[in-house]
Amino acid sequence: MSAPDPPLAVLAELTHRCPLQCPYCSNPVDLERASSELDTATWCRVLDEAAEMGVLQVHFSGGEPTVRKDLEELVRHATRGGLYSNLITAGVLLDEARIEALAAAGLEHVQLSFQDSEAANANRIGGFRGGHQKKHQVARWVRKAGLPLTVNAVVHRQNLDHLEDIIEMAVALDAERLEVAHVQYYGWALKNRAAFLPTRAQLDAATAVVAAARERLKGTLVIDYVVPDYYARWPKACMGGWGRHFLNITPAGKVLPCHAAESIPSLRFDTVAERPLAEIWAQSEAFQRFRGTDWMPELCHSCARREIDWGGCRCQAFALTGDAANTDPACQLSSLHEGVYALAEREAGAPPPAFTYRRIGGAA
């Protein structure tokens, strides 16, 4: 296999503490502790690193980025090694002080999550009170601040019903970009799919809602639409194929292909303290694994759509077949995707289930 091309990003998960206790988090059911954190030192050698591969882009993130102190400088840092930085924050940490900070460090662009546009739903969702209202304040501030603005709509069955109140959301508080996000089921997400997943009919209205919105809104606001894989015909090319342009780090200074790799108990992750990210992006075992199209089990090889979707997402695979060099269920060429489309009918066609929130020792 010829070495691969530089990633495009890196998204920097800086920590796994979050105020926050959303319940579809993205962040691996074991969380890490705070005294399990990069410190500040590491993470800039992190990022002269990447910018030395010819990464383009660095997506602060966590867990709640805005816990760690040493934001600004993380920043300032990339920044002076020519790196584009993006916050992706739940935004009740901040003030309008800091935001004028972090753009005066060089900060380009911040996404903010909002769990719902109706407060009380919002609040119960995110599981921390006043949260939603404090998330319109800092939109506020990011705009006056000059930053663009991207919100970040995570949607399912009990906020899909507001989804038009959702864009009108973004359009008022002046979002450049709405990304309306379906769950995606992995992690602490999998653990509460029956309480997430939508029917068919709210995944097509909100489809229909969608659709309508980016021609009235055309120059107005860019919306992006996740579906659920679980009513998909094909498979999402995930992370646009694993090990191809994008590479995540986890607090603890793990380098993985995507957010969720760490669901695969076979792989083993490699850290910045034991090899270099570039040899890592390029030799890693983990890295290797699902790159390109040699690993791909026959269905997937011979298929005309295999350096389309790069077969699809492996963490998905696992979680519903466990073997993550299966065909992605979420193929309709998959033996196993009728079951997967009537499993999520099912479970969407029955009571919700109380959530099991995002919390350390929360996930029994």
Contents of the next structure:
Amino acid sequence: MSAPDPPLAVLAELTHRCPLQCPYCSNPVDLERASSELDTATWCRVLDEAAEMGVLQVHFSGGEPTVRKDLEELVRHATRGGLYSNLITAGVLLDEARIEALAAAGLEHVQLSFQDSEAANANRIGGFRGGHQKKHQVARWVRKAGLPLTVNAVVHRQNLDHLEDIIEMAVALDAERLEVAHVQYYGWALKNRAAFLPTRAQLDAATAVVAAARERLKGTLVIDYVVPDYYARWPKACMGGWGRHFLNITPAGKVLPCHAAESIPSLRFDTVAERPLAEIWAQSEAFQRFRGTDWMPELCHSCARREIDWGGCRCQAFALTGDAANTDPACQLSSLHEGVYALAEREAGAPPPAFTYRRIGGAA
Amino acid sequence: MNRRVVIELTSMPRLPRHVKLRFDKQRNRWIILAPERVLVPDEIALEVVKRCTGKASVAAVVEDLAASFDAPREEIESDVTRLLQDLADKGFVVT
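Okay, that was the form predicted on its own. Show me the form predicted together with its partner chain next.
Below: every chain and molecule of the assembly, starting with the one above.
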């Protein structure tokens, strides 16, 4: 097999520490502690390796990346190396001076999460008092510093009916882009699935709201829309295909093909301490396991869409079938598809259970 | 993006600070870096975007392209305006 093209982007998860406790957090259930985090010098070396191998963009994420005191230094280092940098943040720890310092260090863009348009519900979902109000302030500081803003709104049965207001909020905050992302069910979100899955009617209403808003707000707000897999007909091309465009580095330096990949217990991940990043990308077992089409089951391998959706999501295949090498049951051709659809309708039709909040030890 | 940027012949298009046209040495092609996006412009888009300096009007860009590529002006005008409007609607071009 020839060497794969280099990745376009790296998601740098600087920490798993976070003041919020969103029950759909994309971090693994086993959160890494502060003591295992990579130090500044190691991150700088890894950023250099990334730029050298052809990575173009770095997304600083977490956890909450702003808990790291060296964030400005890492942004400056990335910028110096020619990487385009993006901050994915909950915002609540930022002040105006820090945003200005990040902009001065070369930060190009901020993606700020909101849990709802309604303060009380947003703060209940995030498990952080006063968070929603602070985020509004942060959005204004970001725009004042001249940085473009994306509002990220994870949506589900407990806020989906506010979608019109969420869109108006993004416009009022002068965001360029709004990401309306239905919860994806791995890790914490899988534990809380019944609390989040919308009904089909709720989903259809939301999809119509997005379509109308896109038309109405053309040129004012770009809306990206991530649909929930359980009601989909075709699976999503997760990460644009395993090991094709993207890699993820955990706070402790494990290199993953996607942020949820640790939910697949059979995979072994190399770390940036052991091997150069380019070598991990090209050769590590975890990247090779599902790269391309050779690994696919016959249903996928013989499918005309095999290089469109790349067999869907490996983590979802594992979560729903127990085998990560199966066809993603989000695909209507999967024999399990109808069962997943029925499960979604059943859970969405029952009263939502209480949240299991995302915190260290919280899943026990 | 408080209000929609409408591309007219008199508009002076430019890339905002956070949108960067760069030559990608590893892949030997031009790319446009934007928030959470990497765009690979086709040959025509590249020629247009290279001319989005804030110092030339859309009319001047069209004129220049018509001369450089020896192509009918009307056709270029409609292609260029459509392309720039599309980029403006995504926030990748401002005036």
